[in-house]
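Starting off, we have a lone chain in the form predicted alone, written out as structure tokens.
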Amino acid sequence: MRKVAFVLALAILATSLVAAQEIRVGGVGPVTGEAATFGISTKNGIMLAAEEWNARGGLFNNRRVRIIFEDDKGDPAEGATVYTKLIQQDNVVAIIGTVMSKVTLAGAPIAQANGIPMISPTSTNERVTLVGDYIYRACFIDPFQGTVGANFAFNELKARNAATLFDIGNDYTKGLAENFRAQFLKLGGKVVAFEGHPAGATDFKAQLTKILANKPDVLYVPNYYNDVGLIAKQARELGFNGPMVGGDGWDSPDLVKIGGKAVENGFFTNHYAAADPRPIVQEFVKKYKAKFGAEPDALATLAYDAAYIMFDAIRRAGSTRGSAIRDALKTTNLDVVSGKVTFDSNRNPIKSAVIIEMKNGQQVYRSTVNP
């Protein structure tokens, strides 16, 4: 019995030593719910980055990173709950997350109040980082993305009359629609319809009928892929054959599954393109495919980049203190898959965007737009 007790005590001691050496970092994303493919991609990207850092010795002093990943279900209330759990129960030193702006805006104040640095891979609403000095992001913001979409529609597609349809219950879609409208008007175009729909809607024909009566040249739909697929099908059924433009919320393999041929002649702004010939991109695509059996979308890429940015800051800080990690994040100057990243005074990255075209059921790289 004494021998068994001694062995058990050694095992407990060994486990405690490992736990003391690991650095706990939270991950948050919607692996279930309306944006589940986004959350799964996000989790994959974070886990791949953590695996690579651990393989080369951890973050600092041979301390390995342990990711504790939570599902926010795409719901702000659930997001607030898992942020609180990660900080108060799991004792994470930083958080990588979350995806949807409406959920990030629920979680960020909790991280800020507790002095826990966080970086959202993909929340583009400009209010996110204004929550406080512990809040960063790895993606460009809605004003830039909406502006790029408007410039593309006006200059490349030669559209002069635009209409928008967006989810009125989502900060992300509203922000993109508003910024698209502002820039399109500034360029000299007309926004002939600016229509919202309630969250969770599946029948958009009433709004589309009203929109199409105004004869738009282009339809701007800055929604997530599940809504976009349905909107595209219904718009085509009602006789709209013109181009549709949107944001990075289109970036999911399920877009074509839902929308089929209706998403042809569709274009969206995005953070990276798998066809980018830069070696860092092609190496990442190869590694991701080998591990997960699929080509990485922008969600996976930005999550991978966000993890690298956070891990690099922890390494340079040489500390798990929130304030030290926060200060290291400020001085980030790093080449990641989606481009070279530095941060402005509001903790937003200065980086490029790409235009993706939906063609023959595939995403095709169209062009790169610099800030």
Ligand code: PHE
Given for the second form:
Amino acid sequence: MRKVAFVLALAILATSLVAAQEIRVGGVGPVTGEAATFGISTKNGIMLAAEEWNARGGLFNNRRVRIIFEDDKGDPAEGATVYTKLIQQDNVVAIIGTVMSKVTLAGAPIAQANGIPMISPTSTNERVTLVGDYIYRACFIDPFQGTVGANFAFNELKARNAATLFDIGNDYTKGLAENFRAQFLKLGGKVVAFEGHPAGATDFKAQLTKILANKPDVLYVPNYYNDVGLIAKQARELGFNGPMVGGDGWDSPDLVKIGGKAVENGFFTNHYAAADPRPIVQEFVKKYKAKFGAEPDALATLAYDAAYIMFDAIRRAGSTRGSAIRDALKTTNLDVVSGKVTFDSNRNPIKSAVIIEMKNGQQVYRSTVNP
Ligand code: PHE
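Show the same protein again, this time as the form predicted together with this ligand rather than the form predicted alone.
First the chain shown before, then all remaining chains and molecules of the complex.
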């Protein structure tokens, strides 16, 4: 009888030990709110990566990863709340997130203060990783992205008079507008209008009327897809037929749903193209399509890559200690879907950009620009 009880106790102990060995990692993205397609893609990418690592036996010592995913709703205050929850209640050892720079800038100081390493898949604002030594990202930064956009407008589209309309309540769109302007001026172009609009606006006609009075030959719109769709429509209604250029925030299947024909003659800088023939890309596109029934956009790809970078660092650290994972992240050297990743001294990877053209309602790959 005693023997049975002993064996039973051992079995219970063993199961709880196994359960305790699971490694908890937080995931964050805007699954609802102003740019919900961003969050859905991000969640898909992280979950697919975790499934693959678990199928291969977990991160280290057969310890599987468990993703606890939270919705930041595209809102900085909500972002701060979910970062705190993940760290204090769920005891995650690392965070993959979040997407929008303005929300990541609210979450990163919390991760940093708690010594929890994090990697944003897609936040491109320069200030994000400057928050501290626990903060990494898997994408290029906006000084590069804005430069690529300006070079494209000046050299390829032959534009000489540019105008831009950006969201004054969004670090990403404001920063990118400034980065574009700096490079366009450097090339010898003129910036004939530099207009902000309030966050949450849906009527841009007042700003657009003012902008168009200055006769720009290109309109730079560094916003998220929902605003871009409306701005494009209203600009066309006001008679602007010239090209529009933007950044990665255009990347959503909903851009065309909102903007329709108005987004034709539109171009944007992005992180990756699904048409890239490299085997690592095509294999990922196939797997993702089979699982989620859609082509992965840049958000899905970078989330998948960010998860790989984090899991690889935890594996190499062989530990769940924050400082050990942080140190392992520093020496990352990994081929992921969106390219080869090593980090510079500001914890940014150096990566190329692609230019995408909106043609007949489709994203068409145009070119790759190396840093
Ligand atoms: N780069 C954007 C930001 O920093 C987020 C984003 C990335 C949106 C990629 C779409 C595609 O806010």
